[in-house]
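A single chain comes next, written as structure tokens; it is the form predicted on its own.
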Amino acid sequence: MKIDVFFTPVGLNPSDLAGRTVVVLDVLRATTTITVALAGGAKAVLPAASTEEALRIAQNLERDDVLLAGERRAVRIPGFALGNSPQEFASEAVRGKTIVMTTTNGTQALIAAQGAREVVVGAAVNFALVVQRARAALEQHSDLVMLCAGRERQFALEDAFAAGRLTKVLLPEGGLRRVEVNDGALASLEIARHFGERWLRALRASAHGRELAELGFREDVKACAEENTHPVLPLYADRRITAHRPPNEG
């Protein structure tokens, strides 16, 4: 059994992810926001690498059915309908819409993961379902990758904490003696041990969390730290993220 954690997509080769299940983590805020959007009834989220690519994708979709969303340095892109705040993606804003999204970090990580066997969008708000899907991948394939979006191509504490929380829950009885982990997984476990299950403390301690608070997004940080509030599992395939819901959710 093998678990790898990568703290950013920088330097990854397609062979690092090919044939593997990958959980992409950008807790502040893209993977949280995508989960909230799909829970609110959005048809799909289409990640784009740049503002220009987002505009091109949107031009090929029905105008009334598409919303442009995205940020650069945490601020909504001028002319876009939505930014990257989960609070903007209430059901009345997104229901029935296809959202074309580009963000500084999260959409880049998703695009980097697209050669994987399966790409799961993970956050605190859908943590239990991510655990369930990741455990199934380990049972079936004995292999799992957690890909942190990071922050501007560098390490981000909040994503590493999320990876550590997930790794800790997934460790089999016997712990590290029964699973092969890379250094990223070991480091993320130490971060998770430090913060325990306190998502909000970890997110507030991070540089990105502090920056968001200074920019007026303090409530976003709190929303991104709430566990299991949106029971939707977003899966990314063929450049589209769509919702996989538990059987009892329809």
The other form holds:
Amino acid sequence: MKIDVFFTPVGLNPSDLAGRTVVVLDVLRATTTITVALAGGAKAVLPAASTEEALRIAQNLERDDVLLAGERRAVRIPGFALGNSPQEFASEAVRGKTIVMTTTNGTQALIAAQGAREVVVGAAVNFALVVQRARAALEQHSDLVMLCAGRERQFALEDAFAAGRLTKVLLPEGGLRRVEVNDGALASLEIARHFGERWLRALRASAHGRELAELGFREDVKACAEENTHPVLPLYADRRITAHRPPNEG
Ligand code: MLT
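The form predicted in complex with D-malate, contrasted with the form predicted on its own above:
What follows is the entire complex, opening with the chain shown before.
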């Protein structure tokens, strides 16, 4: 059993992910926003690497069903219907829609995770379901990767904290003696130990959290720090993120 934490997708090799379950974390804000969108009834979210790619993907979809979303420097891309604020993705805006989305770091990390056995979209807002899915993967002997989106190819505190929270909760009885972890996982555990369960404190302490507050997105930081407000498990496969429904829910 192995748990690895990578603080950015930079330098990832396909062998780091092959055959493994990967939880992608961009708590501020892309993976939170995607979860909120699916909880609000969006049909799917299609991550795109660039504005141009988003436009190209959207062109091939039924115009009435599609919404373009995304940010650069945290602000909505001109001409796009939505930015990357979870507050914009309420049910009235997204129900039944396919959202083509491009963000600075989050959608890049998702795209980098393709090729894994399973790609789970993780955030505080769906934390319990992510834990459940990750635990099931470990029980089925799938090694686990927490892939942090990071910020502009560098370390981001909020994602490292989220990875540490997850790693801590997932450690089996017997702790680190029973599971192999990389140095990233050890460091993330230290960060989680520092902040405890205080998501908001960790998010507010991060450079990205501070920048969002300065840009007027203080409420977003708060919304992104709330645990289990949107109990949906988004899975990314075949270039689409959709809400996983357990078989008995149809
Ligand atoms: C990203 O993907 O870089 C972010 O989610 C940035 C943001 O809009 O806060």
